[in-house]
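Only one chain comes next, encoded as structure tokens, the form predicted alone.
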Amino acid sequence: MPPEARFDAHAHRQMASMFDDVSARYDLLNRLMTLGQDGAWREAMWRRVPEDAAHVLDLCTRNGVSLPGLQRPGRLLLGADVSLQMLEVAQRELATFGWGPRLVCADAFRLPLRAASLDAVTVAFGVRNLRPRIEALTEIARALRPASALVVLEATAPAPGPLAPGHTLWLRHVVPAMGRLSPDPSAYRYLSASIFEFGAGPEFERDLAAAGFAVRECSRYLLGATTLWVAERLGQVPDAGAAGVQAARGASGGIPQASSLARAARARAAEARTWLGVQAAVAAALAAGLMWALMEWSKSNGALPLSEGQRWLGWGLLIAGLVGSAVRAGWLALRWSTAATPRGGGG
């Protein structure tokens, strides 16, 4: 099979069997590519699915590398690609047990939900290989429900301006050699031109606006190489009856509600404030500690027998400490003061 069918329309058995050849070495060359940022970038996009989401489903899901950052209790995750290799690396290293996620091969133009099922979908560096594109983002409309959220991360063409001739060459000749690495290097040179494209953004945003949703937040990162999208469900969806999704059951047999996750959220919401003022506290604790030594230093350094050089050596240490910790304790308490415990709610 040519490698040029890849950018053909459903092409899911190309990029199923591209897939299938990277899969040993995927997460290390997404290091490569992306100089380390991509776990970053992936928690940026698990920060915009609400937490009361019930129903997640995280599309071209390659090996599960988006799915742990997904997980809650309570919270039905399911994990799709086309690729039968990835999943089973999923699979080996993913517990898929309890919450957490259920894995299944299916093509992105034919999903099987029923409509209005989910409650959030979540795409990593997958859109691009998705043709024709206000397809597939229609069917993915058809699955949420209306309100609900879609997250995307993708990467983007260089833009016009100052930055775009390094970005080009980045694409366009070390992507390729990094691909080297891998056992099909053409999957690389795929990986480039896709990017190419796809675009740097607009073209996109006009897809997602023909295919029903409406852009609420467009971030960037890394210069603009990857950009993160939260589009919202517009519209309405036919009745859709039972639920598309079948939900996971406690043991009283009851199917999670939106409000228990919310509740769920809203604890670990108040932890990680309670920890943040610990942090502000001992950071405080420190500064005044650190300020005491600089007086006490002031006071007695000209009686020990030290030389000029070490004498200005415990001035900048001490001083440095006592900036640093300040800085660090105001920090952290401005970030506790403005945390919020969220209220759960749409997407």
Ligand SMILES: C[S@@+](CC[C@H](N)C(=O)[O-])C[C@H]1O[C@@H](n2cnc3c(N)ncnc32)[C@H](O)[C@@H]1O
Contents of the next structure:
Amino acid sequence: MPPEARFDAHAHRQMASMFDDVSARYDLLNRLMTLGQDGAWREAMWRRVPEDAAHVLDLCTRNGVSLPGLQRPGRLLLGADVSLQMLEVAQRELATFGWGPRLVCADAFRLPLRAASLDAVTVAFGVRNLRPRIEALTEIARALRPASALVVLEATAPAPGPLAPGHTLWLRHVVPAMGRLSPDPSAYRYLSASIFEFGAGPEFERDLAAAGFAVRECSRYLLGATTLWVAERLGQVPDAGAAGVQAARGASGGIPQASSLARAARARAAEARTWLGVQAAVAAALAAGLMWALMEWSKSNGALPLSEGQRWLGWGLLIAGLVGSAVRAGWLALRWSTAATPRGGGG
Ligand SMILES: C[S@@+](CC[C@H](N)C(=O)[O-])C[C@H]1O[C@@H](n2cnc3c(N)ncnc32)[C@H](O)[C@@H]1O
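Having seen the form predicted alone, I'd like the form predicted in complex with the named molecule now, please.
Expanding to the full complex; the earlier chain stays at the top.
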């Protein structure tokens, strides 16, 4: 199968065979490429699923890495993937916890679930592989009940800005180079190309809207290399022309609801912004303290019984500390002032 066929619409067979081939070193390479952050990002995704969500699907679950984190007493948790081999790995690995999760081998475009039967869907690093995306999102929307949550974690392309050249270099050269450690290096060339194809985020948000979702939260990690979206399934699935779309129960005319999801997202964003502010204030106080110490040092170091080397070391430490904490305070203040606030939804 030519590697370019992976970009075809409904290429679930190519996807399953590619992920089967790379499974042996997938976790190691994933950890290296995300600088060890992938676990923390998945945890952030799990936390976005409302605690009271009773029927939850982890789509593109691969080896079920997210299933233990999503498990809650009384929750019916389902893992779905198109690769049977991956699901067998999931079964084996999760059995070591003494737990047999419910796994289903299914294509994201044809979920074997009744309309409006789910309270939340999570997709980590999987949505990029689903083409055409609006069709896959429409199918997910069909399976979700109105006002429920779709939580997506995905690698994103460089957004315009000063960090774009470094991010581009990483994706174009470092990722494919690291992929040479994989049993199938072409999978990592695909990874790089598919991230550029996916875009920096706005394209995906347009697709979410077209499929009947309202974005409630968008958090960026590692300077935008990965993005987490929390989207609310609106009352009605728009007629996107996709075959098999069914009317959802309890439709409310497509008007965004003042949902608990939106309220929770706002509360989380407000808390994160408060902590950023506190950190910025601490860094600014440290910078001010170091400034004062530097002025005292400049007045008194000549009178102290120190060698020339010790004097230079004192200058060096104070100046480096001052510059470091001032830059950190500025960076945190910038993030505080631009901190994402959840969108949409009434009170
Ligand atoms: C990058 S892995 C994601 C793994 C996992 N969610 C994680 O957090 O590591 C993508 C997964 O999506 C699955 N996949 C690709 N196309 C699919 C489709 N059409 N339907 C269901 N699963 C699909 C692949 O088999 C693969 O296991």
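Computed from a prediction, not measured in an experiment: that's the story for all the values here. Heads up, when I say rigid core I mean the largest set of C-alphas that superpose within 1.5 Å between the two forms. Residue numbers count along the first chain shown, from 1.
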query: Displaced residue check between the two forms: Leu222, CA, 2 Å or over, core reference; finding: no
query: Core superposition between the two forms, C-alpha change of Arg328 at least 2 Å; finding: yes
query: Core-superposed comparison between the two forms, Trp275 Cα displacement 2 Å or beyond; finding: yes
